[in-house]
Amino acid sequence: MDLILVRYGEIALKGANRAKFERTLEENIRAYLKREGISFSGVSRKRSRIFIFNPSSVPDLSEVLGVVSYSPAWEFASLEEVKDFLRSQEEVFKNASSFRITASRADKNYPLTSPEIERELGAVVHGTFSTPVDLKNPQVNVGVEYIDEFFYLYFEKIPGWGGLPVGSSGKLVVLLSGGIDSPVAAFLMMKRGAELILLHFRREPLTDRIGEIHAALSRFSAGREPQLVIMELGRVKKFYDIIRRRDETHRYMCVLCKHMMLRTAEKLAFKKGALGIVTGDSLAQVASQTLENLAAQRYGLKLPVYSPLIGLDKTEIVNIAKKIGTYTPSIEHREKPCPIHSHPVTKARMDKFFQFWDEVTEKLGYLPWEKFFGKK
């Protein structure tokens, strides 16, 4: 293996913006290889591909967000030199029950077109070894691509989670519960390049369980990892004992709370430079977040609400969180419950949210957020 043959997608379509994109890919895939000790020759790109060459092992790219495949590769300076590779690779192809070569050119000058390349290194191939060829389900598939004078040949294409690199999109404040939903909706802004500050609002005795979420969700921020602050809930627990004085105000207490979660974030994305928050909602899932209740949480908001995860299913939420390791953390160290109303509403009415929301912060005297960020 002499490189790393990186490919991307969607970033290639960016227009004039598109050398900005390819830009903090590349850094990012640095900052990854630096940060888990692969050491490297050197890191390049041309014609939609990124190079990493001589590398101390292959690293896990898949971590990487904005990657979308990468191949363990070899370099070489003409066809011939690709044939002689081939004759070498008894190995390979000796006890295989079957091949293909795929060539593509990212240079239309040269002259042998793709087809004729994947003929030529078959026979090659096929009279070396006699492994019969199969085009439509070979054992191995050799992978062939002319670049700027110079044949980069592959057996392995693996498989990124693609996106755009964390960093090209702008910051954003996440409402982060340490439940299964709002890491995986956290993971899934970052897919789409956003840098990411988590806001976690704590209850109890901070346990292993949010910094483990924070791990595993830095593993995909590449040099970019989030940045986590803790807001105690004991600052606003006179908020809390207001609602639950009045049976009729304790039904809202959700909504309320969540109304003060999502100001407060507020504020920290103002404080912070970032451009909008995130939260883990998905449609009418529990009580809190049918579509009357999340109007009614998010009413008022100077800065827009994203909620990646609103049309999926619980179902499809867990597999997420646990191909990228925030599951387990998420239901090993679970909280106690916060102690709702046995009928929380679930179709609030704006008229009495705003009643019971200035009822609350007037006989609080102050606003839940004041005392952890200040009055400005």
The other form holds:
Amino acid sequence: MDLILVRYGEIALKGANRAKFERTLEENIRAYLKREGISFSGVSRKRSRIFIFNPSSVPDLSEVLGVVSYSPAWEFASLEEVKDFLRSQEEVFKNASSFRITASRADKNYPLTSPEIERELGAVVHGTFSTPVDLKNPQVNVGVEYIDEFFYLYFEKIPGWGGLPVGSSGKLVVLLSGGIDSPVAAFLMMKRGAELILLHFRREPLTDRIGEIHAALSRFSAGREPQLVIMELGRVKKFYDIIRRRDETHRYMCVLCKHMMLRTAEKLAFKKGALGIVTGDSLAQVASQTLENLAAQRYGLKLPVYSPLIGLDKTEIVNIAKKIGTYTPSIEHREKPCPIHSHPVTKARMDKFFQFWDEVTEKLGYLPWEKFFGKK
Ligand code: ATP
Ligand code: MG
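Which structure goes with the form predicted in complex with adenosine-5'-triphosphate (ATP), now that we have seen the form predicted on its own?
Starting with the chain above, the whole complex follows.
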């Protein structure tokens, strides 16, 4: 193998967005190779492909978001050289039940068309090894791409996650609970190019589950790993104590607590130059995630809240969590941020929510997040 040929989803991107996408993807690939200790002689880009030359091993580019697929490949300066190479591939073709050649040209000036290239190369393989051609279901798939006067040949196309490279769309603050949902929400926004700041509120001493979730998300963002910010709920114990004093407000605990978290996340976003908040909310997944409760807890925020799981089923979310490695630490993480009432409100009323929020913060004498950031 001479190089890795990397494909990305360029079609939907236009103008300045595309230039930023390509630059960021190339930077992220370099950061990934450095992290993995894979040496290489160069990385370059031409015609919607990124080339990693002479890598010391085959990288796992499913860990670099934005990569649609990639292939360990060989480079040739002429079609004759490709033919010589194919003739030397006895191991590949000798015992194969069938093969197919698929050619494409980024440069339409080449004198042969793609089907003509396929036929010429196919004839060489068949003539040398007598391997039969099967266009529908071949055992060996040979890809050949003609790009700027060179031929690139490969036997496998390894799928990546697709999406956009981390860092190409800007920053977001994620409310990360440690449950199954919010790490998946974080991943999906990262897959759309967002760079993340993870905000976790904890009641008890930190378990390393959060560290494991942070590590799993960092795996997909070499060079732009999310920052993890931990806030101790012990600092706002009084806020919870006041809510618990009355049964009526206690039933609104979750809604008031989420509002506090969202407002704190918003403060953090302003400090860090982030443009929105991400949560793992999924509509009606638990009794507290009703439209009424979501509306109440989000009321009055200045920044948008993104909840990419809102329309997904639990099984779809679990499938992604398993694929990205956050499922196990998530099911082991059991902490609840607040002391919940035995009959929490499921259809929060906006007027009640306001009344309780005002009463609680008035009794408190300050706004809860001032305990996290200091007065300003
Ligand atoms: P998750 O699986 O992400 O914990 P959930 O289905 O358990 O979500 P809730 O517990 O109602 O639902 O939490 C809804 C969202 O609120 C979470 O997805 C997360 O974004 C945020 N959140 C909840 N607890 C915390 C916490 N301790 N720290 C930061 N954010 C939190
Ligand atoms: Mg939870």
